[in-house]
Each structure stands twice: as structure tokens, then as C-alpha cells.
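One chain follows as C-alpha cells, the form predicted alone.
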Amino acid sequence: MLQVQHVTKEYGKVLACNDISFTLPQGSVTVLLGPNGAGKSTLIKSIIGFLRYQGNITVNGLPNKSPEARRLVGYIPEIPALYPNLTVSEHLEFLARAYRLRNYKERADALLDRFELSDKKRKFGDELSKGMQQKLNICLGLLPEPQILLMDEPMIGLDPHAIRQVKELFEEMRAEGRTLLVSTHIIDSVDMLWDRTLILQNGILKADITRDALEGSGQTLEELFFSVTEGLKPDQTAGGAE
């Protein structure tokens, strides 16, 4: 379980996250939506422990920056941070050594097969296209089999096959009892199995709603997003505009 309590993050005079609180139960997929600059990446970087902030974040009751919690949380950043002098295989080996993973090679090979990178094992990081770099970025985030996975704009740069694989992984991880938090500003990219939606705007959590509650309201996710961020009624959104 991931618990975020009263998290606030300031960059000088800019309030990037303003008193944000929510809880994500085990075995759930949560979509974090918001316009560009809403504070999504700042929130995720706070959860993973990259930033200083005010408030409290715990993973299964453990402080998020503790070594025990860090081993439970995985992170797939928006921009791949690859080493130009390491091959695809060496990136996976480097991560496996960092996490002290044993018998990881079979899983690494399966991930490379799934994302069509098996024939790129000897390619260096800077030799890969942007799409291939993103695929490797995802493989690296999945290799340690984290209990909680944070993904920041995971679909950007991916081809249709890779997008399908990512969405299938969401469902598989959810079925395994893992927790996912997927950040995006592209609503169309999250037409998948999700349980909860968080909507940020100007650093403020404007909506926290389950899928069942949204469906019960008769709104689509797009309609909810625009009603929250732009104050539009359902018939004024892109899907209902005349």
C-alpha cells in the first residue's frame, strides 16, 4: 500500500504540489492525470524519494526513503536515462547487480523478447532510437519485479505493439497484486484496466475517484478531466462539442 499524506513541494515561489493526500491499495492501477505543469512528475519524484518535500509518504507502512521501501518501489521515468557506453544487455546486468538480483537472465530475456529488443542486445544506449530507448527504459523498470511501480508518461515514443504490451503488463501486474501509478496528460493512452483516477491541476489534487464511481456518474474519463480542469460540462467537451 502506498500512502501519501499532506505532501507539499515548492520550487522557490512556485508551489508544484500543494497538500496532496491519497492512498493506493495493493493490487490497484491508478491513473494520474493533469495538464502539462500540473505537478505530476514532481509528485512521482517525491514518492520515489528523489526530491525533498513536506509531508509524509509510506510504502507498506515504511518511510519511502528507507532501504526497505526502496526495494519495493520501481520507477520508469518519462525520459530514459541510459548510459551511452553500455549495451542493452549491460544495462540489464548493471541494474541486476545494483538490486542484487539472482537468476535474472531468463526474466531479462523474456522482457527483451516481449518488447522486440532481443536483436539489439549488443547495441549501445546511444545507438538506439528514441522508441527503443523507451522500451529498454520499461524493461529496466520491470526487471526487479517491484511491488509498486511508478510510470511517468510510459507510452510516449512507443509503437502500437509496445503500447499493447505495456497495457497487457498493467493487467498482469494488477492480477498479481501489484500496485501501479501511471502518470500521463494524454487521456487516450489510458483506455485500459484502471481502478482509480487522480487529477492534478496547478499542484492541487482536484479529483480522486474510482472507476465504479465514475461509471455510476455517467461521465467518461475525458468528460471528468475537462470538467475538473476547465470547468466544462459534459456536452462542452471534445466528445460532445457541436
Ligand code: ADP
Second form
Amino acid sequence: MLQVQHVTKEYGKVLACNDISFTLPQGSVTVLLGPNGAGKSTLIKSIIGFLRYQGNITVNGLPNKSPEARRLVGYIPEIPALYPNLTVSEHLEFLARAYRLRNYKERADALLDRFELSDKKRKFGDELSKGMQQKLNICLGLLPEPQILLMDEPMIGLDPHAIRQVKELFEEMRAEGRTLLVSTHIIDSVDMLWDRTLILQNGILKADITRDALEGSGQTLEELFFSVTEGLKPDQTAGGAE
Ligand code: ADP
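Switching from the form predicted alone: structure of the form predicted together with the named molecule?
After this comes the whole thing, all chains and molecules, with the earlier chain placed first.
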């Protein structure tokens, strides 16, 4: 379980996250929606422990910056952080060593296979296309089998096959009881997959709604998004326009 309580982050005069609180239960997929600059990356980087902030974040009751919590949480950054002089295989090996993973090779091979990178094992980070870099980035985030996985715009730059692989992975991870938080500004990329949606705007958590509650309200996710972020009524949104 991931608990975020009263998290506030300021960059100088910019209030990127303003008193944000929510709890994500185990075995759920939550999408974090918001326009560019809403504070999504800042919130994710706060959860992973990369930033200083005010407030409290715990993972299964442990402070998020504790070594025990860090082992439970995985992160797939928006921009792949690859080393130009390491090969694809070496990236996976490096990560496995950092996390002290045992018997990781079979899993690494299965991930490379799944993301069609098996024939790229000897390629260096800077020899990969943007999409391949993002796929390797995803493999690296998945290799340690985190209990909680944070993904910042994971679909950007992926081809349709890879997008399908990522969506299948979401489903598998949820079925295994893992917790996923996926940020995006493209609503269509995640529709059908989520159990819960958080909508951020100007650093404020404007909506926190489960799929059941949204379906009960008769609104689509797109309608909710525009009603929350632009104050539009459902029939004024792009999704509701005839
Ligand atoms: P999102 O991920 O939703 O696009 P961000 O979390 O990247 O939003 O940004 C939230 C706000 O914080 C924006 O106004 C952005 O300009 C600002 N911001 C983000 N990172 C920094 C930084 N390192 N220094 C100063 N301002 C930043």
C-alpha cells in the first residue's frame, strides 16, 4: 500500500504539488492524469524519494526513503536514463547487481523477448532508437519485480506492439497483487486499464475517483477530465460533442 499524506513541493515560487493526499491499495492500477506542468512528474519523483518535499509518504507503512521501502518501489522515468557505453545486456546486468538480484538472467531474457529487444543485446545505449530506449527503460524498471511501480508517461514513443505488451503487463502485475501508478497526459493511452484515476492540475489534486464511481456517474473519463480541468459540462467536452 502506498500512502501519500499532505505532500507539498515548491520549486522557488512554483508550487508544483499543493497538499496532496491519497492512498493506493495493493493490486490496483491508478492513472495520474493532468495537463503538462500539472505536477505529475514532481509527485512521482517525490514518491520515489528523489526530491525533498513537505508531507509524509509511506510504502507498506515504511518511510519511502528507507532502504526497505526503496526495494519495494520501482520507477520507469519518462526519459530513459541509459549509459551510452553499456550494451543492452550490460544495462540489465548493472541493474541486477545494484539490486542484488539472483537468477535474473531468465527473467531479463523473457523481458527482452517480450519487448523485441533480444537481437539488440550487444547494442550500446546510444545505438538504440528512441522507442528501443524506452522499451529497455521499461525492462529495467520491471526486472527487480517491484511491489509498487511508478511510471511516468510510459507509452510515449512506443509502437503499437510495445503498447500492447505494456498493457498486458499492467494486467499481469495487478493480478499478482502489485500496485501501479501510471502518469499520462494522453487519456486514450490508458482507458480500459485503470481501477482509479487521480486528476492533477496546477499542483492540486482535483479528482480521486474509482472506475466504479465514474461509471456510476455516467461520465466518461474524458468528460470528467475536461469538467475538472476546464470547468466544462459533460456535453461541452470533446467526448460529449455531437
Ligand atoms: P508534469 O509532469 O505534470 O508535466 P511537472 O511536475 O514536471 O509537471 O512540473 C510541475 C511544475 O513544476 C511546472 O510548473 C514546472 O515548470 C515546475 N518544475 C518542474 N521541475 C522543476 C524544476 N526542477 N525547477 C523548477 N521548476 C520545476
